[in-house]
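Read the single chain below, which is given as structure tokens and is the form predicted alone.
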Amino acid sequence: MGKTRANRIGILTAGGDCPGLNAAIRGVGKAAMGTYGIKVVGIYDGFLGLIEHNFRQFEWEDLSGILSRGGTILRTSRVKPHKFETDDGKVVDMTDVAAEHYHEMGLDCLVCLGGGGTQKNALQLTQKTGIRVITLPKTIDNDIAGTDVCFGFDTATSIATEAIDRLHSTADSHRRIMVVEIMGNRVGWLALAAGVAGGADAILIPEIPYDIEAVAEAVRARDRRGSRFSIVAVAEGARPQGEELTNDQLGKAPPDVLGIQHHVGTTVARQLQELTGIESRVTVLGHVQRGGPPTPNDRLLATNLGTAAAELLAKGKWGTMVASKGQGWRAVPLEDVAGKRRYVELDHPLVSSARRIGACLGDE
């Protein structure tokens, strides 16, 4: 009979990088070593450490000072076990390894702390292993299925709304049209939020193809209001209508082919300009919105969802990602998360108060 509940385990954070990663790091460890006595192992640089055996035992005092922390003091990479590329570029699959390492640590199970590619990742490696795994969803894209948030968004949509309120006063001192590029390459949740809460007067996002010619009509529009300036926040995904992607096709396309490493948000700035005879200035925020220390919503929502981790290892339940919901949290089969993306819904009620407030998205 195997064992009824975790008596050590491991902890690791993959994928990019955002707030909040410590303050899980720190929930969970505080938790399962305090509450639970349960030892806790850090892997360094995600499934990378795994494969090559890069860990430390926890100690209380490595938990001390880091909840307000951005980043995360293990590390992390986007490396995948059973893709993974050696020093002369071949690709080989490290999944046995990665377990067999997991077993050497003495680990009764692995927490991963990663977004969409965390969770397939773990889910392949409970699959073709057997190892146990919990998950945890962080990623400022706020787009993992299953969890009502996900934690590093609030901190990302501060910065970005604060970026926003600083670009109003110099776009109406210059009667300009100032684009945003914010970061979402496949879904909308942060450039919708921050649009709204920074009062953007349109906001475009990969879920709805605009018409450049729609926005530009809105800037005249405010212009001939008297309104001297526009605000444009722009997802790094958006894209015009007739080069829409289904969401079974931005699931899979690569950077290149949505056109991020153009920036459609310098594509945006020079077709408004050159349609409305407006000035037009293109801020890019980039990885900004993913540093420094989360917001106190992302520290207590990693703390409660880490600590639920806690319990849960100590009640021997594994197989699930850790899910926020209400004020609460849920434990959800990663077999009903992994390979799935929570897109905007285009009913959804944060679209629906765009559309009453005046702001454009760019379809009609």
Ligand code: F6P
Contents of the next structure:
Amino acid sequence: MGKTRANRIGILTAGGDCPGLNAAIRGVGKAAMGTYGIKVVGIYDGFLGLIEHNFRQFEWEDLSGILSRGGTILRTSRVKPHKFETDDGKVVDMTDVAAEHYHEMGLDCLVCLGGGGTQKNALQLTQKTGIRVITLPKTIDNDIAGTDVCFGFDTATSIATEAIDRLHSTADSHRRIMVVEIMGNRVGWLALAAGVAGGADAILIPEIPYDIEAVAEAVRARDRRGSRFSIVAVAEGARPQGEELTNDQLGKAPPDVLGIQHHVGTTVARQLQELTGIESRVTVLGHVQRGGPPTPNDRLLATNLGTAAAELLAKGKWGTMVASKGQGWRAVPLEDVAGKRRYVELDHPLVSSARRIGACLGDE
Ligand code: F6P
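Structure of the form predicted together with the ligand (previous: the form predicted alone):
So here's everything in the complex, that chain up top.
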């Protein structure tokens, strides 16, 4: 008969890092050790640590002093156990090796802190090998299905909003168009939230393909009204009308197509300068949005979800993601989360408010 509760667990952080990961590790670990008497092992470098057997057992002190620290003390990687790239470029399935090491570490459950890719990898692992998993939703992109919000998003929104605030005064001083490129290669939650919070005049997101002429006209209209500048917030995955990528293409697109090397913000700034005659500049916020200490809201969210995960471990409820729901949390079956992305709905209140306050979303 299977165990009904966990006595020893592993924690790993996978995918891109984000503020709040350490707060979540601390939340899971302290509640697991202190409240439920569960031993906690930290696995390094995401799923790579499971494949390479790279781990250490945590003591209480290891989890002290990390609440406000950015990044992840466990480090991270984008390694997928079922599609592991070897040094000579081959792709092999390392799921069985990962499972073998999980058993050698004496684990009863693996807690995976990650984004959409991590939810999929965790489900693959549990389905293929029977390893028990519980996941937590982190990503500045805020695009994981089944949860109201992901930790990391609030901090990234604050950073991007502050950047837009700061761009206002320099834009005004020079009578310029300031294009600010914000992370989000598939979804526009961050650009939309920071754009509205920072009062951007145009906000371009992947879910609403833009017509550059519509954006230029919005800038000209502001100019005619005597506004000396315009701020354009662009998600890195924003695409012009007619050049949208399908979801399938997005899933497979190389980094330059996703805008990581090619910056869509540069194209938008160049085109707006040509179309309006107003001098333009571009600021790419990049990984600044993922660095540094988490906001109090992200610390609270990560702590709440982390301690909730410990409760599930003690109750033996695996195979779930601990999701944020209203003021609290709920356990969502991983099958309902993995492989689904939460896009900005076109009738979302934030989209409506942006339109009502006169922000151009590029489509009209
Ligand atoms: O975590 C998601 C994300 O922040 C995207 O918004 C961004 O395009 C991507 O990560 C960047 O990834 P990397 O750190 O691997 O360059």
